[in-house]
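Given next, in C-alpha cells, is a single chain: the form predicted on its own.
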Amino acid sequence: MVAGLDEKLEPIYQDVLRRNPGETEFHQAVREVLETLGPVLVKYPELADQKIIQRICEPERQIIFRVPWQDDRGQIQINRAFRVEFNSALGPFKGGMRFHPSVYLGIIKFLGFEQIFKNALTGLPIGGGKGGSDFDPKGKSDSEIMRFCQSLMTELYRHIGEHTDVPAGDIGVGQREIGYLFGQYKRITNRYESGVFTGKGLSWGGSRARTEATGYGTIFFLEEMLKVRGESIEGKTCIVSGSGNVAIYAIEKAMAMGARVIACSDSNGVVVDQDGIDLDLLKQIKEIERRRLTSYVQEKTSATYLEDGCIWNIPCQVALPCATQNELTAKDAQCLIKNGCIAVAEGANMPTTPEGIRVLLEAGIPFGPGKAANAGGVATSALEMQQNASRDSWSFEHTEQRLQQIMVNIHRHCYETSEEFDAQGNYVVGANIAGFLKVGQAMAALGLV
C-alpha cells in the first residue's frame, strides 16, 4: 500500500468523490484499487489515453426500486431494492445478493466493484455486479420472506438472465431466498432457467461444494501464502471472525488441514474455546436451529462468551475476517501483531481498514486481500453456471478439486504481479493491477461500449 495516489490518479479520485456523494464504502473501495495503479498507466499508456479506470468506475447500469410487501399481521411494508451492473466486459454481470438493514447504493456499488476484480481473478468468463435490499430477514417467518422475495423479483426479473445478469446469495441470502426469488422468476418468464441464478439448492440444479466455496477457497489461498514462506496452516491457532456459512466453513477446512480455530463470532459477542470450536455444534446453531452464539456456551460450557468482545483481542498466528466490512481496524492489526499473529486473510469483503491493511503490510504480515482470498465462492459460482449450461452435476471432490486449483492459480497470479511491479508479496498490489489490467485490456479491446 501507498501512502497517496498518483498525481494522474488524483483527479480520477476526486471525480469518483464529485459523482458519488455520501457512498463512503464505494470510495474507499475506488481509492484502495487507485493506490496501486500508478506503476500501470506508466507500463500501459493506452489504458489511460482510453480512459479505461474513468469507465471502470462508472456502472453500467444501476437500478433501483421499491419493494411493497404484506407482512403475517396484514401490514403492508415498504423496502428499497437495488442491483448494480458493474462491468461485462468479460462475462454476464455476476454477484451476489444482500438483505440487511444496512444496505443503500453505496454498499452495492463498493460490493459491485470489488465483483469485478474478484471474478477477474477467477479466470472465468464472469463480470462483476451486485445486489441487495435494506430488508431484514431476521425475525420474518418463512412466508413473510417467500413475499418479500416474490415482490422483488416481480421487477428485479427484467434485468437478469443468464446471459445477462446472474445474481446470487450474500449475507441474509441463502437457500431459501435463492429458492423464493428463483421460483418467482421461473413463473414470471415461464422458463426453467436455471442458470440465471446460483447457489441453489443441489435438487433444483445446485452445485455440490457451493455452500462451502468461499471458505474453503479462503483457506486454500492462506495455504499458498503461507506455502511461499516455507509455513503451513497446520498446527496454527486461528481466529474467525463471523458464524456465518463463509466463516464456518472457513473454520471446517482450517480444521481439516490440522488447524487449531480457537474463536468465532457473531453481532452480540464472541465465543472462545480453547479446545477448539467443536464444528457439529456450531452447524447445528447456527445452521438448523438459527440461535445466538450464546447458546454454544449453553452446550459447551467450557467455552466463554465475551459479550461486546473484540475478537480481535485473542492471541491467535492465524486471523480470518469473514463477517463484514470495516471490522478490522488498524488498532486490531497492531493488537493482532503483537500478540504473534504472522498471517490474515480476508473471507469477507473489504473487512480490513485502509489503515489497518496498511499496519499489516508495513509488519510483513502476509496479507490476503478479500478480492483474491474469498473469490472462490464465485468462482464456484460460476462452476455452477457450466453444470447449468451443460445439463450436467458433477461430484463434491470433482467441484472441490477445481475450486482448489483455481485458488492455487489466483495466487500464483497474485504474486507474479506484485513481483513484476516491485512489491514482491504484497498481494493488495498483485490481486488489483492483475484484475485490473484483465478487465482494462477486455474493455480496450471491446471498444468504446
Ligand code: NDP
Contents of the next structure:
Amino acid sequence: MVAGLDEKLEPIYQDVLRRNPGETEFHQAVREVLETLGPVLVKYPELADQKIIQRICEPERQIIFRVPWQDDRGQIQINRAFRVEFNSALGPFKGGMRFHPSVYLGIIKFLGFEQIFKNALTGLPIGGGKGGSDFDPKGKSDSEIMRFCQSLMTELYRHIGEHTDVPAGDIGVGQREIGYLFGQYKRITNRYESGVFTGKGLSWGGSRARTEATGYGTIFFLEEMLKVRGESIEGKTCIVSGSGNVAIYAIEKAMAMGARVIACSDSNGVVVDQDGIDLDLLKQIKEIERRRLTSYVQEKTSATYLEDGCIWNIPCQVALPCATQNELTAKDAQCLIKNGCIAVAEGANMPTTPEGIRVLLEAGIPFGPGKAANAGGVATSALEMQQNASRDSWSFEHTEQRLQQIMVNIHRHCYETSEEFDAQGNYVVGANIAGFLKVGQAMAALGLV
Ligand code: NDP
Ligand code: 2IT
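Could the form predicted in complex with this ligand be shown next, to go alongside the form predicted on its own?
Below, the chain from earlier opens the complete complex, with every other chain and molecule after it.
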C-alpha cells in the first residue's frame, strides 16, 4: 500500500477532513480507500470527471435523533441515535445498527462508508448504510432493552423500509434487539414487512445460517487466502479477539475445519485455553447467560485469564480480529510476525490500524480486510431478503453453500483485481478497487442524483 495520496486525491481527502471535523474513524476509512484509487482514475478518467469519489464520500442522507426512555427505577434516560444512509446506487441502504457507548457520528460514518464497498463486493443488490446509538446495553434488563428499542423505532420507522433502508445487527444488537425493533415497526406501520430487517428469528422471517454467517464467512475467506499459498487452516493454531457473534462462529468454523483455537477475549481481558476453547461453554456464557468472559475460567480452571491482556502477544499461526475497530496496532502486528503468524483475516470492521496493515503487507502476510473477509454476514442478510421476498425458507445446508460460494467469489474477485492493478495478493487494493468500480460505475449510469 502506498503511503501518500495521489495528487488528484489529496484535495478530495482534504475536503473530507474539512467538511467532517473530528470524525477520526471516518477519516481513516476514507483515507484507506483513497490510498488505493490513484491507478483507477488513470484507467477510468470518466469516474473522475463525474466526481464519483467526492460523491461517494458524502452520505445521501444522515438522520440524528433523540431517544428518550425510562429505566427500571423510573428514571428518564436520554440517548442519541443515528442512521447514515450512505449510498443506494446498488440497492436499498443496508447495514447494521450498533449499540455501544463509544458510538458517535464518526463511528457510524466509517462503518457506513466501508459498508458501501463491502456490499458491492457481495455481488448482491444492496446499497450501504449504518446506524446505532450511544446506548450501553451492558447491565440493562430485558425490559430496559425493549423500552429503548421501542423508543428508537418510534422515530426510525419513518426512514426505513424493505425498498428504502434495511437495518440489521452489529455490536450490541443481536436477535433479541432486532425482535423488539421489528415488533415496534410492525405495530406502528400495521405491516408485516419481513424484508425491513435482517437477522430476524427463524420463526418470524429469519434466515438459517445468518447467525453464523459473518464468522463462517471469515473462515471461508481465510481458507481461500491460504489456498493461494498452498496452505490450509487445518492443524493451524488460531487466536480470535472478541467473544461476541462474529468471534464465536469464526471459532466454530475454524475448529470444524481442523484448527486449534486457543484464545479469545472481551474488553476486559483474554482467555487462553491450550486445550482449545470449549465452544459449548463459551456459547453458554455469552449467548445464553450473557455473562463476562471471566466466567469461562471459573468454569474451566485449566484455562488462564489475562486481565487487561493483549491477545496479539499469544503465539499463533493465524490471527482473527473479531471485536472492534483499531484493536490491532503496528506493535501487535510486529509481535504476531515475530511469533510465526502466517495470515490475518478481519472478522471485525477496521480492526487493524493503518500502520498495522502496513507492517503485515510489508512482511508479505496474507491480509484479508474486513470489507472483504467479513462480507458473509451482510451477504447472508441479502439472502434473507431474497427468502422474505419469495416467502420462502431455505435449509441450513443450502444457505451455507450459497454463503461459501459468495466468499470464494469475493476472494477471487479481490485477488484478480489486485493482479490487474499490479499489486498481486494485496487484498486491500483488490477489495477497495473492485468495490469502488462496481458502485462508481452504477452511480455514473444513474446520472447526477
Ligand atoms: P458483539 O456485540 O456480538 O460482540 C462484540 C465483541 O467485541 C465482544 O466480545 C466485545 O466485548 C468486544 N468489543 C466490542 N467493543 C469493544 C471495544 N471498544 N473494546 C474491546 N472489545 C470490544 O458484536 P459482533 O460480534 O456482531 O461484532 C464484532 C465486530 O464484527 C464489529 O466490528 C462489527 O462491526 C463486525 N461485524 C459484525 C457483523 C455481524 O453480522 N454481526 C458483520 C460484519 C462485521 P465486551 O463484551 O467486553 O464489550
Ligand atoms: O458490518 C456488517 O456488515 C454488519 N454488521 C452486518 C450488516 C447487515 O446488514 O447484515
